[in-house]
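Next up: a single chain in structure tokens, the form predicted alone.
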Amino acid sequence: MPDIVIIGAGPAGIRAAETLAEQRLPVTLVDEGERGGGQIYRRQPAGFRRSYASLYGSEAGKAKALHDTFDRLKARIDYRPNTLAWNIADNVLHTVTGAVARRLRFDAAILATGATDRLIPVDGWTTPGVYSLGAAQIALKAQACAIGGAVVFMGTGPLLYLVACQYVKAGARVAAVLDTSPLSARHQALPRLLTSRPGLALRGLRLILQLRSAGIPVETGITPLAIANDGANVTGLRYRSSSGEIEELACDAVGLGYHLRPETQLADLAGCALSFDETSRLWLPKTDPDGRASVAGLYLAGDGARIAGADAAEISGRLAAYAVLADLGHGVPESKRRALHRAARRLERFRLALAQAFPWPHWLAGEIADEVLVCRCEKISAGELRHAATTLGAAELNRAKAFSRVGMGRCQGRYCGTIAAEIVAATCGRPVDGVGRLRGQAPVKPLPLATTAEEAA
């Protein structure tokens, strides 16, 4: 029997284990979390008894769903939760538990990975009390509890309105939300949104109604300005409005994001070739509509491969599934993988409308102050990794990298990297896919000092 190891417990991997699954197929299926769910329909933690409902709103039936085919599959297939998956080569795929590393062989391995929030620096992001929109989520979803007393949520994105709403319905106080995308292009992009999934899109409306009809100000085209501090904790923010006006906003805490960044770093470990998507402005995995790789046996599904949200990656992961059936010999129901297919192009047209509605605000990285930090890490500023791209010539991302040691750190890039290409492009003049990407390097994330020699599992 072939081995098949997929990556990831989210939509995307949970149904590719189904399909799979079904087939009587034996499925090893590696989670970083310890309950299978995702970032998207993560489960609360036990002892917890809030409702469906309360937690996921508009989305409890599809979080319910997805939670209730996992729990029947556990038992059919090998299930490694909270192991994280630190290098993939020549078909095996390098993990380690707690602090015992393994190495898992396979023949299929398919790349469920998710996504992680995508972030612009502004003074003052260091500022303990400043989180992004996915980790006050799961402050939320996963310890119940708010990030501060009086909580600005600023970025852009429909994750922006829907963690402002969540907070809104557990009786936290949101001082505000601002976006950086201009209210023209929400306009612009309204009837293709309309057009390619209608009930989502007045689903993204009422949240914004919701913020409203709650008393919450609503700005869209603002410029961050700065984050507040009192040499310890937020006290403030302040931004330009899409007028020109400076204005401030007294808070506490502050939730960060410019919509998501796929996690491509084992595929780019694995040899899968990527391409610069033009709408995202971000370098994505190439696959074929089904999600096979360049590199055989390998497949991508899900935000990991492009961020099209849960739906979409439910529909990916199975027919990432399909495809592995397809090449290993087995049958496939050709109706089904038709049927996925439309649904996938119905997703991808809503996936590039709502990329016209809420652009990623390249454009602010030239007006980041070089003495910001880009790469926490590595404590790097903007002045830093300016200075490696011109007086040292390092127009190229891995060598300002080397120069500058930007992306060097515990993330490996994963929050810098995006905006540091848009940095060293803007300061040289040139296309941001003209400075390349930073390349995978393993561990993609920090392994345990105690960690035992590897043995095959």
Contents of the next structure:
Amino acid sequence: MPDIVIIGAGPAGIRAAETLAEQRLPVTLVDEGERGGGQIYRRQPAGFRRSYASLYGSEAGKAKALHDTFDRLKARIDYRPNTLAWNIADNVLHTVTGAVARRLRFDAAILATGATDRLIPVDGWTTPGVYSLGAAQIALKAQACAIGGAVVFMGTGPLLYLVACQYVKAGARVAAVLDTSPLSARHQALPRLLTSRPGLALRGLRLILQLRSAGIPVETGITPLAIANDGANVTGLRYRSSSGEIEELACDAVGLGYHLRPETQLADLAGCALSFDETSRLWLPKTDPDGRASVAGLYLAGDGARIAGADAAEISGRLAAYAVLADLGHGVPESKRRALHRAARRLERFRLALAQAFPWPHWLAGEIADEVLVCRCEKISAGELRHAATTLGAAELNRAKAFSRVGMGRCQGRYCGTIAAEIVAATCGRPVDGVGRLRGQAPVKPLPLATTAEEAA
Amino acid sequence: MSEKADVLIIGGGLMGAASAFFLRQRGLSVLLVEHDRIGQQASGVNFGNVRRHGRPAEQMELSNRAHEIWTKLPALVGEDCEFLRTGHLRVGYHEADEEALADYASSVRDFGLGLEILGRKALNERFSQVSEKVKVASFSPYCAHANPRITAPAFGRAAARLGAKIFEQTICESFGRAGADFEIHTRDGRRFQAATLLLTCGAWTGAMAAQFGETVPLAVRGPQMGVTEPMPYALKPVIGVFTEKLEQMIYLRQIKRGNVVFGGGGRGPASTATRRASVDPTITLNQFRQLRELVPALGRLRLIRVWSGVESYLPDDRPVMGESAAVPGLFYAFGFCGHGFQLGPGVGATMAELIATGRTSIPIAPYTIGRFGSGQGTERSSSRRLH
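What about the form predicted in complex with its partner chain, after the form predicted alone?
Expanding to the full complex; the earlier chain stays at the top.
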């Protein structure tokens, strides 16, 4: 029997595991979380009793279906929760559970590693009370907590409005929603949004209407200037409005985020080729339409391959499983596969339209003041990074990292890497794909030195 | 386009960059051609040990020359390269190690290392973080460590300020002759020529030397490096284990920011073709075990990054340094067997002296490329300037 491993138990990983288990193939599912479900359909901790409707709103049915599938599946597969995949090479996945390291040899691996927040530093962003949008949502979903008593959500992308609405619905006070995307971009993208996924596009519009009817100021085309603090906590926020006026708002917490970025480290460590995606200005693993990576035996699915959301993740998870089946010489239901491809193409059109409606505001890279920290792990400022890029001649991102330490800390550039590239590019007057990307280095996340190999334990 | 100078250096690692710097100090014009970026391979990825302790007596004059230069970096190249004189502690897990450590100390007693042999009591008093399992240690107070990522580039920039012409991302495609001069042709069609050619390309030098009829048994491997998250700065000396067992042979240093850098316990695969080297996860996990044995408090930290790079090794654990045994005007400095970082500035000064004056007081005869018995090259040396 072939060894198949799936990394990540979100929508993509669960659908992939389900598809393979239906063919009675042995599957090992490795997940960092305590309970399957991933992030967008994150399950509340045991003992919490909120309803699906209150947790997932319009997506409650999908969340329930996915969780039910997973609960039925769990006993039939080798499911390993609380397990970090810290390295991958030569058809071996290296995992750690607690302090025990294990080697998992595989013939096929589906990387369904999901995404994290994409951030842009602004003066004051490291003040306690500033959270990423994703973290603000997790606080609500997992712990039923709001990040503050008067929250401003700032950034861009659909998650900005979704999280703001979830906060309003949960009874939290939202002081404002500030979007860096100009209104004109949204108007231009609207026809494509409506034709590719009319239902979802209308739900998105409804979110904005809900916020407005709750009396919450929603602004577009803003430029973030600073998050004010009293030396300890967030006290307010300053921004420039689309008409150029400097505005100030009082708040005690900020949810910050500009779309998501795929977690590509495992694909990178495995040697998969990545290519620059002009639309998102991100480096994405190259795949064929079924999710095959450039390295034989490796497959990608879900937001870890490209940010297209939960529905697309379920589809790509099934497609990657079909690809594994086909490559292992099993039959694949061609009509189902073709239907999934059709759906995937429609969702891809929606992804491109969303990127047009809510562009990643790379132009802010030039606005970040020299004193503002870019790499918070290593406490490196934008000025220090610019010094490396100019005076020290590091016009390439890994070189700038070597000289400045940006991206050398605990997060290994997962949070600062994309904006650091924009800063180096803007400083050197080069296109952002011309400055490269941070090369992945193990471990994927910090690995305790207390870790012992299983055979030695 | 054609460039001409007194000396053409191929390879911008620490050896090449420091040679360029000291050649300019001596007034010779210099072209330095680097395949990628200055200091990106072995010079940039090593552990950062600025250590004389443990080197054989035959290497001590070269090492001492480097030692002098390291303390003067701010005046010479404009920055200290995070040079930190913390001392180096070589520890043994067996009481019987004391004799070997003492024998070593007496073998180098004329070179000013100031070694002290420490027993359990002294270790408790002075280096209490070190495990009780360590029975004896040799402490070298003047040894130090520095940041390899920034050192070779600092020498490169300083050389450029003195007038060396540095060509990064310039790929040497073939060697030829232009009259009496060496001439190289680059992939993008440029030509560089000089009467003197210095090859300092680390692991890549083997293939080049072969083109001049000199073959060396160069092995290509990668160091296995790692770094932890930061903890308060407390572990001052660089620590290395004195042992015959490869898996126990690890070393570590804490930098002022708090991170602990470590390596050892074996080497990994590396390739001159892909220009990449990898870290073997099995070695990383063994390093964890060894680090916990050596400094138990480290067991509470987490690893945040591993790395490697392309290094070259020779069977007698000695580098190649000096003039070609086959071709007049051709010089080498490569194959530093994983311990070239401390030597680097001294190698640069010595190669510059040798090229500029035809001689050096540093005893480098053991490092001649001729020791591999391949001096029967296509071009025979008519005049030997080495003595």
